[in-house]
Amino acid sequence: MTQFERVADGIRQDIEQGILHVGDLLASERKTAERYSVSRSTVRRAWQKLQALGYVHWTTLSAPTVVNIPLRPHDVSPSAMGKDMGEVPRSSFLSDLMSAAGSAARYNFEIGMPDPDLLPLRELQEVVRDLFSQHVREVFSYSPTQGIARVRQALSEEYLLRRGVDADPDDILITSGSLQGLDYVTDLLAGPGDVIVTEAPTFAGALQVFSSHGAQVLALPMDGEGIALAPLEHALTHSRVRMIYLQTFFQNPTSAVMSLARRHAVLALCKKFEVPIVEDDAYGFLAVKDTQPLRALDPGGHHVIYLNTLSKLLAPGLRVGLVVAPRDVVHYLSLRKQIGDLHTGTVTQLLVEGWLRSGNVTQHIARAQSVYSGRLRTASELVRSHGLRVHGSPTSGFYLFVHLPSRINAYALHEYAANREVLFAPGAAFGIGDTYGDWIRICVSALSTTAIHNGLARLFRMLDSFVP
């Protein structure tokens, strides 16, 4: 163990054993150097490691602040097999997010999921009865890796055409959620050190996927119409960009929508530089005007690989997503999927197909559009009335990306608020480094208007009284 690792480990133990608490300042650089008999530069390296691990927030203006006690399996001793694998990693943002999904907190603004009260239960119950009375053998059987043919047909006709995407069923791969599709596409297009362009901020899960493949992420700013064109063209000119990851509609975490003119301009740049776009359209069903995603503006799909999911429209627990790509790309991705999970669950695929063919899709989408836009407007008005800044001017979607008062760190506030039954997602997870350390993502999709009013009122009281 090097000197800076020894210092970092000592401070980490102080935090985990309760000697230091969330919101506490670490001892000064001088005092820490004296305590561990090391140089001040060694102390700074230790602080950098603690920040990377998520324990502290540090700028050069002051000593670090304890902001989090990452979940760690304290009771797990290294095994003979695992002893050489290094330190047990802290939980990731996604694992923390999935834990929040099961939280009993009264005001859960953290997890991005549709409102369970909007589930089309009657139609789904009818589909289930039919499957388990008429198709039992098929329900419990293996299915093709690419996806059941008639399910891909239903996705093509009853779902993708609503987004303007004309895709042959053979150009569709069914995945276990769209994040799996993004993982496989990234594996195909980018490797260690390759450059991937994203919007800033962007989906935390995508950043985690790109990091797992060793890719270098170049996060570019957005303006009122979407990803800024000048930085994008500069990146494409001066960097060896392997793919561009974009969310064109109701982006996570900002709920921003890329204008139609900007979509055309981005696609033109992509064609000029021959760099593929990976378009994540998870929230596109909420669009009511200028609804065409990039894939719809790219007939034949020569430049855009398109991702979508039923998690935001129907139910996340079904784990049914899809990739639309040229047929040869789908073939490569299918081979990759065989290694991962063989095929997406047969019963969930058939459940999705039954619902898509139920005749209720149009009505369900219209209701979702009305409910979610109303909730976002309510939350946006409340946040702005409290003097807080919202990223952009979202009109619908699941999320608000909110800038905290400058004295407040999101991780420290997160711990404080969680103990008072208010959850949200710290903004740093949606950027590179600590770019958004004083931002939070608020998800309003699964809360009633009354709960949004009451939960945000409680959060605002905490902001007014919180002492970091």
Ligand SMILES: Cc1ncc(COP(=O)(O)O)c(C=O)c1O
Given for the second form:
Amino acid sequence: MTQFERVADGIRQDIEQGILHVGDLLASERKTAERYSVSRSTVRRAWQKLQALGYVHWTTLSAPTVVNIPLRPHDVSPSAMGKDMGEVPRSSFLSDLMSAAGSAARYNFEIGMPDPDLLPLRELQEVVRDLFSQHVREVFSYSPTQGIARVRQALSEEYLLRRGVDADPDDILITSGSLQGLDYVTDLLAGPGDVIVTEAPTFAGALQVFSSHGAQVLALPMDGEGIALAPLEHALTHSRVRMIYLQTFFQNPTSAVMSLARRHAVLALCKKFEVPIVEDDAYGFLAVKDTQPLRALDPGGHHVIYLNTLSKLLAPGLRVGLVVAPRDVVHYLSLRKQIGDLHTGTVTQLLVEGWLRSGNVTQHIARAQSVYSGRLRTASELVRSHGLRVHGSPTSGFYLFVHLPSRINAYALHEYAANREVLFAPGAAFGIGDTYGDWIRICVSALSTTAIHNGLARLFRMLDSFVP
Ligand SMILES: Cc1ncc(COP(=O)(O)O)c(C=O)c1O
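Okay, that is the form predicted on its own; can I get the form predicted together with this ligand now?
Following is the full complex, with the preceding chain placed first.
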């Protein structure tokens, strides 16, 4: 290990062991040089390395600030086959979540998915019957990387227009879930050490994507209207921000909605500083008033790359998501996707098209809006009446972000509760470092009102008796 690597490693350990926290300034160049008995230029090289790894943000005007605790892969002993595998993470938030999807736990508040009981089965069965009898050759063929043209047309006319997004089918890329879209967009906009602004807290999957690109995340606080403007303007003025990742409607994990006035103000700031917004509208279909996402308020689409998915409205197993972006960006993303998985599954794309054209969409959305807002209200009242604090004042959405009493560690409680048939997502995954270590995300979308009552009652009993 060279001198500067030794210094970087020492600081990294201080960050990972919680001696230094997100937001802390590192010790000055002089003090660090003394502590490690190295020259000041060695300290600067160490800081550069920590910046590239995404741990700190350094403007060279002062000592670096800790901004992130990137996902650090666990050591694995390489098998004979994978000698050059290097370090591969053993587990991650997303892999834990995917395991929760298949869990038989009675009260699964962990996985963020629509209620399978709401699936429009009759319509889907008709579409499947038609596809497998009339279009069997096409169904089992390869298809274009950008997405099948008539599926993009259906997405434009029957899905995006409902969100006020007027997108030419040529400006749409169909992805294998919107997380894939976010991965490719991040690949285009940000590299190691680059700054990405997000809301705090934010979608854990997005943080995992940003971390995998070595980007630094500046997670900014929200007020009652959405991401707070003053910290956003400060960040845009003082850091070289490469993209702003926002969820304007029913944000994961808080179900917060950005007010219309705030949407306009955020758009104005991003135009002023010429920083692209990546808008993730996974839950936008739940909006009943002031429904326009940022992309609809930026009709030329010059400032907003827009992501959406059928995972929350219809079914996550379809793996159909989409990106709306200027044509040259769509072209770049398509090239990237070509290397990734060639194209999104032909069968699921055609299934989605058939359903979008079935005449069932309006009714399905209305039902989802009514059922999910009812469930969220029920859960919110129960949680508050038990004296627990909920983040914000959500009116609909899949999630409640809940503060645990007496700083109970959410991971410890998670294990305890999982053994007693109650699952939820620990809050730490939705922030940087341990900011939300005593928060949990409760997803209520896939449980009936009775199950919400019974499951939360069981969770509250555990909270009362839990000894950390
Ligand atoms: C905000 C947000 N974006 C994207 C996704 C991922 O969706 P997909 O299944 O389309 O990859 C999720 C899933 O939880 C989400 O909450």
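Residue numbers count along the first chain shown, from 1. Take the two forms, find the largest set of C-alpha atoms that superpose within 1.5 Å, and that set is the rigid core. What you see is a predicted model; the values in this text were computed from it and never measured.
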* Asked: Any chance the CA of E34 moves 2 angstroms or more between these two forms, core superposed?
  -> yes
* Is T449 among the residues whose Cα moves by 2 Å or more between these two forms after superposition of the rigid core? -> no
* Asked: For R44, is the CA shift between these two forms at least 2 Å following rigid-core superposition?
  -> yes
* With the two forms matched on the core, what distance in Å separates the two CA positions of D9 between these two forms? -> 16.7
